[in-house]
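Have a look below at one chain only, the form predicted alone, in structure tokens format.
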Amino acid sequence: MYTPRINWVLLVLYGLAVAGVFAAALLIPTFRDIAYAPLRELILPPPAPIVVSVLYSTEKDAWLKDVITGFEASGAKVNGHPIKVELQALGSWEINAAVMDGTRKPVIVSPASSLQITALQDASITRTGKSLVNPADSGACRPVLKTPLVLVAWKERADVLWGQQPASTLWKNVHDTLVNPQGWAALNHPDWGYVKFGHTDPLKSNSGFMTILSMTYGYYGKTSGLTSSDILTDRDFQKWFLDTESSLGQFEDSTGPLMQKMITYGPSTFDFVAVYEATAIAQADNAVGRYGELRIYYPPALLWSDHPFCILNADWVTPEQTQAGKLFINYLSSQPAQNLALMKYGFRPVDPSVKLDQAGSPFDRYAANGFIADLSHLPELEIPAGNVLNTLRDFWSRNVTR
């Protein structure tokens, strides 16, 4: 049959156009969704992933895992290429030491806190005059997540301790019953042995860190304004302090232990311990019917673990991995994912959208436990320079350290 020369030539640019849309989709993988799809998966290589490695604090352990599997499976590609999310847990220090010492070289860190990021900014600077991180550009770094640091205590202990809430003076109250060699027989209870309080390692764990800076904040009475020098030159604090620290037992490395030895030993082991809001939360169901009623109380000023995600600025992180990791910081930052961390997990969401009061949230069931979901009648402690916070480290592991 006699087939017009327009259709050859119809058909020969046809097949030139296939061709080079599968010689470009080898080459420019934007191109390969375009390309025909059963040929294109025989005869195509699926393009490589950029590989997001995140090394992270592991109180957001279970969260951001059951998140990543909703990230990858929602196509974000950079350049055509897909995104693979590979975590490594660390403690939130640590995570701070291994980026400086070259033995981690993520594309993101993400401590507990942004404690962590301003001390790792204030070390690389003075360091390399080179900050790997830059908080203030929000689409690189900045927190996912929130939970205050809180004290969780027995109720009939705490009802001795500090009442229905702890006073201004909350740490000034703790050192006095610590230090005090009549223990809980100054307070009318001698059946009760002595005061035990806990909290992490600071050179480990957050937590135990933004415990001793609460303490600091308390000793002056100032919620800002602290200094290198109110911890290196003032005697009278060194003593209170480490007078205070002495009266503790061994330090656990992470939150999560810490509050399950509480749970599991009772006020044998621990009157109170100072862990975030959201581990209270994960282990409110499993202190029911031990050792009696187990409450949370807010300190008198507020001290946050924000879970920043930071993309380093680093030698070996590509510009496609800083595009990936900014989609993946999106991403965690989504109603669908701020709504999971609440409802499943306890933290508070920075999704404003995301309310703490909704039906079957945590701060719905567990009221009778004390937890509160406006806590804006609090104050909030500031973070101090990178300088101050690398100074208290210094101070107690040079005195402390056990």
Given for the second form:
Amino acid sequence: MYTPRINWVLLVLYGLAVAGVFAAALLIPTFRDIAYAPLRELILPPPAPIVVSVLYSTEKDAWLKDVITGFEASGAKVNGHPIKVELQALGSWEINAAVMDGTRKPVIVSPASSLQITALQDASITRTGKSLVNPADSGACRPVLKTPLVLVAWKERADVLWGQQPASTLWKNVHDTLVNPQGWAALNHPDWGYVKFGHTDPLKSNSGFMTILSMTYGYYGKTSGLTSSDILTDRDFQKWFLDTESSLGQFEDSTGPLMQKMITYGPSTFDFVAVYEATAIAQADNAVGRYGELRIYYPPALLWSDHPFCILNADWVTPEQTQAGKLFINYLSSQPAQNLALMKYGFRPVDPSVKLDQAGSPFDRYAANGFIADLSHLPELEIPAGNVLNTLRDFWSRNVTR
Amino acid sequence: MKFRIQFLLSLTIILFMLLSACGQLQSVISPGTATVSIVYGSEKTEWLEPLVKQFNAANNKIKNGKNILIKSTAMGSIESVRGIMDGSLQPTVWSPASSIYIPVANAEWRKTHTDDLVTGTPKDLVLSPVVIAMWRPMAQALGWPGKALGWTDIAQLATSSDGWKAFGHPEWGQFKFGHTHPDYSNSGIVSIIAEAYAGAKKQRGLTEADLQSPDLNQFMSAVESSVIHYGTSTGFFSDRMFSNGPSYLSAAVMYENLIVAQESKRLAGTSSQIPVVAIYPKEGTFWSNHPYVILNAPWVTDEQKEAAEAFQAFLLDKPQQLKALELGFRPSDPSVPLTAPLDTQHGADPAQPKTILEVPSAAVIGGIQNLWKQTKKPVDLVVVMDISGSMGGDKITSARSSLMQFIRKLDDRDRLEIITFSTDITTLSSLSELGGKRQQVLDSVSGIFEGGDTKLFDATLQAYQELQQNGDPKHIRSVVVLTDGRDNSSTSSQADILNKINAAQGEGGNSIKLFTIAFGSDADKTVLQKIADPTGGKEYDSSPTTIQSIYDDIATFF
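Form predicted alone done; form predicted in complex with the partner chain now:
Now the complete complex, all chains and molecules, led by this one.
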């Protein structure tokens, strides 16, 4: 049978074109999607995923694990590469230490609060002249969830200590009752022993650090302008602060276990503790029917745990990982993820379209326990400069026995 | 050619089959075992042991495929620390009854290591407050439940010469109190710390200077004067109280869960005792929180840590926590509600305790232990030792050396008498304080040798009568009898001894206690048990290899 030469040429060209498409699909993942799907899955290896490692604080562990599946299933890609998120939990301050000494090299860090981001910015500039994080770039570094530091107390005891709500002199009053050798007897309740307050270890846990920062502001009766010299030179403050801290027992490593102990051990062990509002919400049902009514009290000025997610400005982070990280942060800020954070885990969303007091939300269900959706009437404490935060940490570390 | 193709085909099929079988083979060939040894406070035996069996039976594995095998040993919490420190115990996990002794353990460990033995904050397995267990009618006589009771009430009762008569019940006799030995058991150390706080009228901030106060010394002596005897573990102590009844012990320091367990038995009809209730001391108490400590010790491998963490997760899982609640513990899982049997019907009040005492520093705890040694109730002890002909060889050698070791452990204020018996009965040393004669007694014991018949009953009766006549009723009075055979030359009988013991039953827990050691298989264990049991003492089976541990156990009663 005779075959014209031209046909041979066409056949060879067709063959080359097919081979070219396959080669392109192999080399450039974007072309993979145009290949015939069953054949593609059979012949072509899947493109390597872009790994986004996230070093995060433990308080949002359950929510993150919950939303990560949805993110990976959403099919988000960078240059045709799928994105794989790897989670590594650590204490908020330990995240800073691990990144600074190079023992961990994540793409994203997410401590419990912007306090740590400010401190990390200060520490990295001091050491290398370059900031590892850039909060000014909201695409690469921004808060994703919010929850304030609150006091959780057994109502019967809070009624005696501060009544309906703590006064503006909360921390001074707390100091005075804690150091009084008569304890509860001075308040006509000798059977309650000495007054027992709990917060976490400020060197390991953000809520503990927020507590001692709030106390420091409380001593000076101000909401901004805290300086290192306030901490280092005022002997009266130092005595006041250390007397308060030495009246506490053991410092728990993280906030969740402290709240659990508040509930399982009851008022015998803690009259009140400083934890996050979201932590109190998570345990609200467990407290029912144990040692009486457990209530939440907002301090006179608020400090927020705002869970920033920040892509590191580090040489181990590739441009593709930065892009993938931004997509992940966008997903976390999206309405479904934010709604889940509120309804299931008690965090306050940063997305204003998600209503806090909607029916069935924790602020609706636990309103009787003192939870308040609108806190706009309370002032906020200013986050001091990084060097002030590090001074306070050092002061605690050098002077408080754990 | 066709044959070659068939051959190649067959070879390929066999190869595929072998390769497929590899997966199965891997499961047949054991990849090894990751063994986790756990030494734990005996109070949670009933909860933990079935769970160990359940976990082992489930063939749980660590990541590298090795099977996890849990090996558990119950032991007094303080005793286990000593074992870890002297190297005789090398567990992966240590789970004492409470965290109170952890600072002391770390301080001790730091003397020879650069790091702590216990790092971080160990997780609690289950909780139970330390309480004073008291028979309900007795608690009611003191004003309970309307009146809060505490350590100071115990001290007042202990020092009152009228005893229960002052509360309208002369028929109950003297107040009889008990707690375990602070050198062995968590509830013992907790008891003496609480006593020290009550004596110093403090609830926190106890200092070494406080311990020097004569008032505190007097207070502790007063409380300790009502103690009938000490003991090695809280579980053992509660068994004693609940089997022997209110004539034996009026009250004892133990954990809430043991009272709930006893009340569950009573309500189910398996115990015929009167009801017992938990008194939550008004001055404050401590929690028994059963920390699960994966030791930071050189002998613990990464594999063992992983396996130990898996077992910890299992114990903290809800079904296991619910089982703990059934047994009277308060679960550490806050999602498990505090429901029955944690209720007043079972002698407990889940709304208590109202307050706790501050855990003192390691140095202050050491100071309290020393103070207790000065204020504890002394012992009047008669040791009766068989030196008949059958005790020859290993027996007499090990009996001699273990008795000498036992004597070394007694305090200077303790009073000791030693009687040997064979064909004759000889008093080696009469009842007097050990302080001035310790070396002389040790020399006498080292010279003991065997020969002659077995005058067991006469010697035992003589020891018992001498202690009745010369012993101080304010001391713990005990007779320890060691024999390897049967009586063959006494003039008195077993019945004579039992008559004497029965005649003294009115003294209840303060009566003379007989500890008998059946040394070897020829000893008459039945007889020895019959004369030990009614006194609140104990019968031991022993051999030359175990005799030292028997003496160690007896020492915990004093």
